[in-house]
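Taking the form predicted alone, here's one chain by itself in structure tokens.
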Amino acid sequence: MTDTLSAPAPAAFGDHEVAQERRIVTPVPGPKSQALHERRLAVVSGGVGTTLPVYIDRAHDAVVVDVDGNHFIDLGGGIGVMGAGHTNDAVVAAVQEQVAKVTHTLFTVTPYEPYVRVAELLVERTPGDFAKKVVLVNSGAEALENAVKIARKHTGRNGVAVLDHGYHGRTNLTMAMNFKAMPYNLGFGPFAGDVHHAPNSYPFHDGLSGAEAAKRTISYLEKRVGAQDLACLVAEPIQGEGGFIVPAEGYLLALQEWCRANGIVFVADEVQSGVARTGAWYASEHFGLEPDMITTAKGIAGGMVLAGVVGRAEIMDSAHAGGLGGTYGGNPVACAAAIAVFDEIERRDLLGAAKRIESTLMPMLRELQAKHPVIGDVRGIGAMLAIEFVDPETGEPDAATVSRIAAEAAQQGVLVLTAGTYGNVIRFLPPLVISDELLRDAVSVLDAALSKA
């Protein structure tokens, strides 16, 4: 596929430029970052962890620049938030215009047009040819909380089903929905009840077909919980923190059909996989899904704080007036940013860009796999790709190598994110505007780090 976004052009913001290139000029972290980190340790809770104590001063498209002047290729994009690129010009302009008009009134008191427009865009872009409605909130976890309570209100049931290796947030309810305890849940209980974990589809490890994996999941839920007691089943089409697990073909569709047959609301958690990330507006499309509800956040507003729930109108209207909302939910400035993001996705064909990233990056990752036996699996769709590390002889997860690779890559100017229940996955969530040149450079750094490790 032609790389239509490959020309690296410096972006000017006041007196600053962000060249689209990797450039390390000090040790990592540099002296200014180290000084800032000392200030941080004195006043910021130790519970707020830091993967890399490098303090960012400015950014544009796919490059972030720290306070010491080091330029890093960003393959994490704020954990999938910066799909349209850091400081996207159109998003910045939309925010500047809106913040000078109305910054806040509270939509449930005196509403405004940007909230309505975002809802219209979500209704248009999410899968399913049926009437839909929307509620806007602040975060992915808050979207999940609202999806569950709407499903409970609609069905009159309490039970919530989730899948092994899933991640849904850090609130009390969503912690109960998470599979992995450390670091998200440990010591923070007691958690919300009536949440039931069922086995998922993990082709690299279980070897099951979609039909076989679905039969296992459904059998567990019917026997352990009972379909008649479930309000909803919440599933990530591609599991995020769990390690970008792509289920076997037909698995999710079978779960959706089972839910419909039993009056269970099927909720697709697309907080990480949505908004053009996989080369479709929402990853559900790749699996033929038409979820009853979809949760969305991260890439929706170019770094501004916004999330939402989109669902069948009759389900969304189950909530009584005043039952949904919140002080900052659907803030007008964040909504203006989201409108600009949706426009940028279409204007710059970022759906096509996500497919280009897959066609460029996936072959390079497979070459790494052929060269380095510690890479057991390469997987993903669009610009949501991952490599899983295992001991070549035993097949056991190899988190230690992942930690060394991530640390060495950062020293050389490439930022990668780790993931996986066992910490043995490197995931790639680059801004969709990243060039092929930057992707090739980043992979060369990973190759060298793997050889060194």
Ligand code: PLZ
The other form holds:
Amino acid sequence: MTDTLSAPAPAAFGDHEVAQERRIVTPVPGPKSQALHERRLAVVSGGVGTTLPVYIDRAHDAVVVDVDGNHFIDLGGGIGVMGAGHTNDAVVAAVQEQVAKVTHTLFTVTPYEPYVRVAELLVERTPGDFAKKVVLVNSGAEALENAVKIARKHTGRNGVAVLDHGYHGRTNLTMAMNFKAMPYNLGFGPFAGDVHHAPNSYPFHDGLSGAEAAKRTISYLEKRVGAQDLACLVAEPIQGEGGFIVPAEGYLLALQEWCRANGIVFVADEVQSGVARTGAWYASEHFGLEPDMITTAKGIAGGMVLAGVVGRAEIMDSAHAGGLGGTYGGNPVACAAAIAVFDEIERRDLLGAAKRIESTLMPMLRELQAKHPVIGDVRGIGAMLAIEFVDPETGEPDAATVSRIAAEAAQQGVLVLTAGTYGNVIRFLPPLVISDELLRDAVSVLDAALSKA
Ligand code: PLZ
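What would the structure be for the form predicted together with the named molecule, given that what you showed me was the form predicted alone?
Expanding to the full complex; the earlier chain stays at the top.
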């Protein structure tokens, strides 16, 4: 392994700052990344995939820097986690302060204030003008596990309804709730029972109105399961891994109404769409929803490990004392980070920033669509946008072009994530603090990659 391509001198910035620019100084992956990757292949399970074997050394705002000194524009933000920006000053300071005070006691043994504060913030910022309560956990999947567990206890029913193209996690129950077998579920069964998959609303493909799609979902569940056997219906307001599928107008509201009429707990899985991502605190607001429960994770704590369930107080309290918990749930350092993130969203108007990203990026993506017929659909809300690739003749999903473009963009210093049941979607989840200039630069790279593909 040659070491002649050494990293450039660190940029002349303060503590953890990084120049907000794209700068590629070695082949991608560079020699240091390649050496790390060899070490990794020897000891890390092959089941842990790698989208791009570029090893990251540091990051700030919307730029990540690898061990070879390459600066990448980050349009994925660690799958929508870094809304407040990488190494956000306020989050870094809050974590540093808390880590030197107390890092762990276990909230259910001897509690601490940051957990309570996060719960207060979640109660205030989630839609629904009713009494709510919270449980904090460690991951999105664990939040879903808890939502289902509480809904079952509350209703005394077992059935869980989920939607086609949905994604909910990698634990046994959440695997059963995923739509896509590969790579999430295949060979990992047997899976938890009483999980029922129903057709969703996917306007680009089904052409149905919200009312028509809701009728289809509801009649499917009524025939196949029976409303009185369902504890909950779990729906992502905008389906994330499924390819940023924005349901037709009125679809989700009709499902919520049906749930309410039938005593079914309506759970909005906002693990990907929540915490300012779409220009609202929670995407449910765009659809006029007041979910009985919301699961939240990712963007909530600036990359620190935190997730939670917020729900109607009477539902959340139906779990008996001691029925909810876990060693690390609501860890004080993670909670301190979350409090700083919520504060930053307000102080820096990150809801406005998400809307600004939509108004900058959406027209540029539509221009790409006009130029490149392989882009069949441009969709999303706020800073949760996507383009879906299909063969312009046949309408067949085109995953090959998506892979080529993502690989070429990385070579040029732009990180994009793919998504979609058929792998034919490029999704954009940039840190909300990204500048318009970086967005324009990144799109010009995608444009060139499209022309090349
Ligand atoms: N619900 C809506 O998007 C996580 C998965 C990444 P965890 N999505 C990214 C991967 O390949 O594992 C997600 C989500 C929605 C639940 C989850 C699960 O959240 O924090 O990854 O458990």
